[in-house]
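We begin with a single chain expressed as structure tokens, specifically the form predicted alone.
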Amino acid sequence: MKKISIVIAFSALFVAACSSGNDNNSTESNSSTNSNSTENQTPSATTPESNANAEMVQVPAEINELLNKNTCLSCHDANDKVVGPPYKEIAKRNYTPKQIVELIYKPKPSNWPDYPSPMIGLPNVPKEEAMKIAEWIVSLNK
């Protein structure tokens, strides 16, 4: 159990470091693309990547807090593969919220054979919080 906690803590730090690095890169790209542009404009608005970015999942603040609190962000991202599948990919599986909650507590690695690191069960996630997360994931497929 101690090893699992260390791995989760390390993963959380890694994700946090990577996330903050991405923010800096996008700001640098903005300023180098057009010095007269506003900081809110992203370079993707004028590049072929704009279609991909239009489909980017935005995580509501309340959900992001729950994902962070329950260490979900150590292995998952809304849009990109990390250790586990992105939330938008999970949504495409058409699980019900109840099924997702069950998988939070008792994951089935056989459901995701392309991911070599199986998810560990997270029995410490409060059921109410797991359900909010699950409902949000299901909403991504609508």
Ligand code: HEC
Second form
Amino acid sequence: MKKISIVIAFSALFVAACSSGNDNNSTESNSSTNSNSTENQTPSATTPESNANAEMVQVPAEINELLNKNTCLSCHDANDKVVGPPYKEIAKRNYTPKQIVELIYKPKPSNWPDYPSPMIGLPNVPKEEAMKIAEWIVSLNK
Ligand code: HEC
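Can you give me the structure for the form predicted in complex with heme C (HEC), which would complement the form predicted alone we have just seen?
The complete assembly is shown below, putting the previous chain first.
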């Protein structure tokens, strides 16, 4: 009989130990919610965009008309790469207006290795109009 009462006493202790352990655990898990406060420190990542579009070229109406009439607009944009390079980029090559006129009549695809479909020469563009376009392209390089 003594053995049985000892076993009962042990199991009672065991149950008591378990339930007090559970109480401790529940108070610990409550305190963990505080760790989320670091979210407020996430840095904003908006800087690269503002650099890229710093200087958007506006095409004057007169020039836009010439570009449209001579089909340049189907392959070129002033600011963005389309089939051909943006006029903003061409301006950085420091051509004279005369050189640009010649390149409109006789393009040199080897100047632009990143553009797989080459420009076809446009000999039908009136020289006066080609010159106005060329002078405008040169003026983009400030
Ligand atoms: C069929 C598409 C297409 C049309 C139309 C077109 N271009 Fe191009 N252009 C290109 C491509 C592609 C390049 C770059 C590769 C090359 O020179 O062949 C280019 C390059 C140029 C260059 C740079 C030349 C150099 O060697 O640095 C100039 C300037 C230019 N184009 C002006 C014009 C003008 C002005 C017109 C309209 C009169 C025009 N382009 C019409 C596709 C075109």
